[in-house]
Every structure is written in structure tokens, then in C-alpha cells.
Amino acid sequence: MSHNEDTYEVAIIGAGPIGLELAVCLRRTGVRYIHFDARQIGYTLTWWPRNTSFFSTTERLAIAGVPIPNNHQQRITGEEYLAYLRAVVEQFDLPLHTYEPVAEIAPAGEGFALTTRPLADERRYLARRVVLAIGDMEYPHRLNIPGEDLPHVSHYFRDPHDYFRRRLLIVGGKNSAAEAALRCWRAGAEVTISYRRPQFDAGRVKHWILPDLLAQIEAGTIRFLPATVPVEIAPGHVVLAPADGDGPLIRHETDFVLLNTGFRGDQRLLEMAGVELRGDNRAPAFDPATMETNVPGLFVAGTAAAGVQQRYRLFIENCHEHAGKIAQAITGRWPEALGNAAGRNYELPFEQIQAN
């Protein structure tokens, strides 16, 4: 591939906040680069449930030096954090190709051809580097199980408002299940929890979340069906098995279900690039000093950088290195700004997360 204007030095694949930072970083140094997402930036966040706080604090979720202003020095909801990221597009005029997914990507010369379907259209591009910042949301984790599909079923929780007065059975036990769980409970909604494991994991559940979940356990407000899991759904009725395998199934009734039972990335473009994907994460290999994949000029950031994420190991507040890393194999000097503050130095074990 020769250089010239019809080429890109980058292309930055996924508008995350990760790939946001990375564009600051590109554009603040001069670099041509094309940006795409097959959606709106932050797209994973605009089906966040409403008004759901951030477990990490600001300091943490700010990128490329611009701080988050708020008025109660608390964590932020997702609503905020989206209200944040169009301000950092707009403060650095980031060009962005919106609502224009990336479907194939190619070896070409000394890069790399991309072909984008936006719509009824079909777009090609060429770059020299690429990176994927994809996220590791793409597509909840399925239990493959009859009745996933029926209408009162769903792996997204929307707002508690949608189950007030009605019967609602929460299948999982790590955060988002007991988060649910007791907004759906104080607004109104009768709640159960099915859960796989006989009790919840104080790792896996925000600390000032379970106490207050125990505690409506303890009280009989929230019923909780410890070691279970459903077999089958059906209008009006979920049929739960012993996790075990030992025991009879229990017909739970209930009008509607909430299946929080996680979600998992997209891994079709790493696979299409020739990115080695390593172990039961399917996590890419790639150079913990840059990023760089075993595909030469291919590079992974955010939280894709841990494969599908079945033990979540990356979140936006640890791979703001990312960023900075790639930025500078490509221009040869480390950002002037990453997360909250210019000049901060990341040093995280990246090579823990390959070893998985």
C-alpha cells in the first residue's frame, strides 16, 4: 500500500470512551486517522438502565485530560457520562463515522482495507494501522433455554417503572442482578432472585449494594432461590432446576423475567484480521508494551483487550494505557494527557490478563 491522501494513517475501529481517548491523542499529534462505530459513540451506555450510577468514581472515567464537572462529587449515571463524552467530542471537533459498521477487513500492501455497509451503502477505506477498541457488549450471554425468546422476557433492564405491581423473577447474583433487584423492589414490583450458586459473591456485588440486599432477603421483602436455575420458560411461569442436578423442579410463577446473566463481545473482526485468540476468554494476543497484535499494524484497546470478558478483568478506569501505548508506538511520544490528568503514568499487568 503506497501513502498517499486516499490513505489513513489510522483507522480507529469502536467510539467507546477508550476509542475517544485514542482519537484525542491522534488528533492532538497530527495524525490522519478515520474513525468509525457501528453505532452511536458510547453505545453500550444508552442501554445502561436509567439513572444507574458508575461503580468507579469520576477521577477514574475521565479521559484525555478533560475532567468531569458535577455538582455532588459522587459517581455519575451513565446519562452524565454520555452528556461527558459528546462535550469531549465537541471540545476536540472529533470526525467521526457514526452508524457505519465495519464488515470486513483485509490485508492490502502495508495495510489494511476496510469495508464499511452503513445502511443500504457499501464504503471501502484504506489504512496503515488499525485499531479495534470494539468493547466486549455486544451480545448477552444466552441460556439457550425454551422461552428465552417469549415477550416478557428480557436480558436488558430498561427501568424499574416497567415491573411496578407485577411479579418479576431476576435470573443472577453478581451486581446488576442485585442492582435490579432492589430498584424493582422499591418501585413496586414483587421481586424473586434465581440464583446458581447458595449465596452471592461479596466480589462480584458493589459494597454498599449488598447489605441492603440482604437484608430485604432477611426481612422477606425480596425472595431468594439460592443453588437454582431455569430449565424452561413459560407465559406466566419459569420452571427452575436444582444447579446441581439433584432435586425436584420448582414452577415458579411470575409475569414477567429479567435475565441478567452477562454479555460478551463480538469477536467477528479480530477472527477476520488473523488475531491468535488465547484460551476459554478467547482473549487476542497482543505486545503489553503496545498493543499491537500478532497481526503486524493491528492494535487492540479497552476493554477488548480480555477477550469476551466471562471474568471481567478491564473496565474504562484500567486501560487508559491503552491509549497512550498505541499513541505512542504510532508517533513515537507517550500523550500529553490520559484519564483525568496530563503526564500520569500507567503501569498495569497486562501480561496477567494474556496468561488467562
Ligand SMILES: Cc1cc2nc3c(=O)[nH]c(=O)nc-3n(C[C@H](O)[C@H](O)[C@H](O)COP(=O)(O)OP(=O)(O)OC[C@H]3O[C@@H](n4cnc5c(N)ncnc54)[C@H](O)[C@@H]3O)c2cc1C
Given for the second form:
Amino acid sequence: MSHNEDTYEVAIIGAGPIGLELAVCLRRTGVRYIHFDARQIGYTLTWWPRNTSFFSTTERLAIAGVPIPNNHQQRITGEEYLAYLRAVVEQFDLPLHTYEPVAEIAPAGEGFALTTRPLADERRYLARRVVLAIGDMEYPHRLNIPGEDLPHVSHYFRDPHDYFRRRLLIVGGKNSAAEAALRCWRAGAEVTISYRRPQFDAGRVKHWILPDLLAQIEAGTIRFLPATVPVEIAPGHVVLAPADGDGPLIRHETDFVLLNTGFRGDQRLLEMAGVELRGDNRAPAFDPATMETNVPGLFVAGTAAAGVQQRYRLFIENCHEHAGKIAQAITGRWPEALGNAAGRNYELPFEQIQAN
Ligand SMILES: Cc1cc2nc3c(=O)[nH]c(=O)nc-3n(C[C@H](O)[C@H](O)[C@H](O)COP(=O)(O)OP(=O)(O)OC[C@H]3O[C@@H](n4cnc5c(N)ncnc54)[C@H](O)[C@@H]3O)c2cc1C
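What would the structure be for the form predicted in complex with the ligand, rather than the form predicted on its own?
Below, the chain from earlier opens the complete complex, with every other chain and molecule after it.
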């Protein structure tokens, strides 16, 4: 193990949009910090389906007051946003330790000791304060059914092209499933959707996507198997059961299976540090004025602050001010520029998150 015995003022863990926004705030005020990401910056966006547009409008995604240029005044894609994040890093020359996952956190002196595991190495760092900006999408929600790990089954939708002129069963009924179904059908796939509920819910599918999907189902171009759940996956077919358990099994022939069943964060660092995780959502306990958790000196930022949220209560656009609150707690001043969505008086639906 290599040791870095310097004590940093702050360690930021996670270089998604909000970790990077905080990094710019600290850089601007000259705070000595160190910043890690387990993979590359913006990693969560790198596995989005190719050419997926944000549902957030562009001005709400801008970080640290740096505008996002575009020539179409429409929503931008994940790829465009990654290019923007790279430009922000270049503009402020942000120091980054990418591909260096933080594996352990422990109290040390007046702060914390972090153990990182880049490739075959192990390193140790000291920091007075730690910010966990680790997101909430580390793992797919597994169904834990036989066949889930077969090669024609995936939790990640990569590209509609993969399914051209092939049969695809999509499992799920929220926005990502609906969007995947439409994109794959338009790319020439034969698409069926299995959803555990009897119908799609306007609260779970974007208002501009739902009518398109319902029109295709009505026209018979996309097939819908309502109130069904997969119970077994085999090469060439999936066995579906009625969601209420009442009725015969269905054998559905398919070439590929896309499990759009959502994602959840990895909370091991929070647990290790002794952060209280509350309710079904396992939301970390924190002071909404500063984002400091019940562990003094340990902060949460970005979507990680909502716990294992299922319905995206926190997005980029309502997390900008996490960077502001943490920067203020550390430097004593509100940063000179943040994302422009909410304004500094915006308050998180904190009690609601914690109550869930
Ligand atoms: C298809 C799709 C569409 C979406 N559309 C939108 C949208 O329109 N608007 C919106 O706001 N959000 C959208 N989201 C969600 C969006 O991805 C998140 O809101 C955003 O990424 C959260 O930013 P963050 O900085 O909080 O966390 P993340 O971007 O998730 O960043 C967390 C980072 O932490 C790193 N990390 C995790 N653990 C460790 C560790 N132990 N050590 C070091 N690094 C670690 C990860 O590698 C990652 O880079 C969408 C998501 C998907 C999948």
C-alpha cells in the first residue's frame, strides 16, 4: 500500500456532474482538495443508451455557471453533456484521480482515512472532510430469476441498432422501458413489453412519450403483455406469469431480453462511515442547511443524498445547490456561480425524503 500522509482539506468521492460542480467551487476559492472517481468522469452517463436526450432542459444541467453551448435550443444528449463536462474540467484544470475507487473510509485524527484501490494497487489518503457524491445508480435491480445472466439478457440498453430485425422483450413500464420500446421498434426490432401493472401510468412515463407508445400498442406495432412478470429466462424464450399469480404461465418466444427494472446506489461507504440510513429509501441523515451527515465532517451531495430513490426525487437540476451548501460550510461563503435552476433559497423536500 502507498501512503500519502498529506492531509487534504476535502476529499470528494464521485466525479459526476455534482461532484464536478463542487470541485469547481473549491478550486475557485483555493481549497486544497482531492477528487476520486471509480471510473471516468460522468461515468453514470457513459452507460446511458446511445443518443439519449436528457428530459431536463439544457439550462438546468449547466454547472458552476458555465453555459452549455448548443445550436438547436433542444434538449441535449448524454454524449453532448459528457463533452461539456470534459470542457469544464479543462477550463478549470480540475485535478482528478479517475479509475481510483474509494474502497474504505475510517475515522483518523480530526478527519478521515480513505483507502483507494486503483487496479492492482492500494493507496491511503487523509482528509479533514469527505463529500460522498457517488450517485444512486451503481447496480441494476435484479429480478433474481433463472436465466437473468444469459448473454442475450441485459439490464443496460446500449443501442437500438443491436435489435434490428430481431425479437426483443422489454420488461418494465416506466420511462426508460417506454422509450426503449419506441426507439427499438423504430430501429426495426419486433418489440414486446411485459409490465407488472395492468397499464402504463402517466406519472411514470414522460408526457411526450406516453401517447406515442399507446398509439403503437393500439396499432399493434408494439405488443403489450400487461400484468405479467418474467419468472424464468431461457435461450429463445421467457416464461411469464400473471402478476397476481392467478392464471396460466405464458411462454414468450424472443431473441433478446432487456430488463428495464431500475438501478440503485452502493451505500457501503455511507454504512462504513456510520451514516444513519433512514426508511425504505435508506436516505442518509443530513442537515439540509449544510448537507453534513450525522457523522461530523462527512457530507453527501447529488443524487446519493436521496438514498436508494426509486422515482428520481433528486436530479441534476435540484442538486446544484448541494455544491453551494457544502462550499459555504467549508469556505464560509456561497460560491460565485452554480447551476442556474433553483436559486439559493430552494429547499430539498428533505422531510419527505427522510420519511420514505
Ligand atoms: C437514461 C437516463 C436518463 C436520465 N435523464 C436525466 C435527466 O434528464 N435529468 C437528470 O437530472 N438526471 C437524469 N438521469 C439521472 C442522472 O444520470 C443523474 O441525475 C446524475 O448522473 C446524478 O449526478 P451525480 O453527480 O449526483 O451522480 P452520478 O452522475 O451518478 O456520479 C457518481 C459518480 O461517483 C462515482 N463513484 C461511485 N462510487 C464511487 C467510489 N466508491 N469511489 C469513487 N467514485 C465512485 C461513479 O463512478 C460516478 O462517476 C438520467 C439517467 C438515465 C439512466
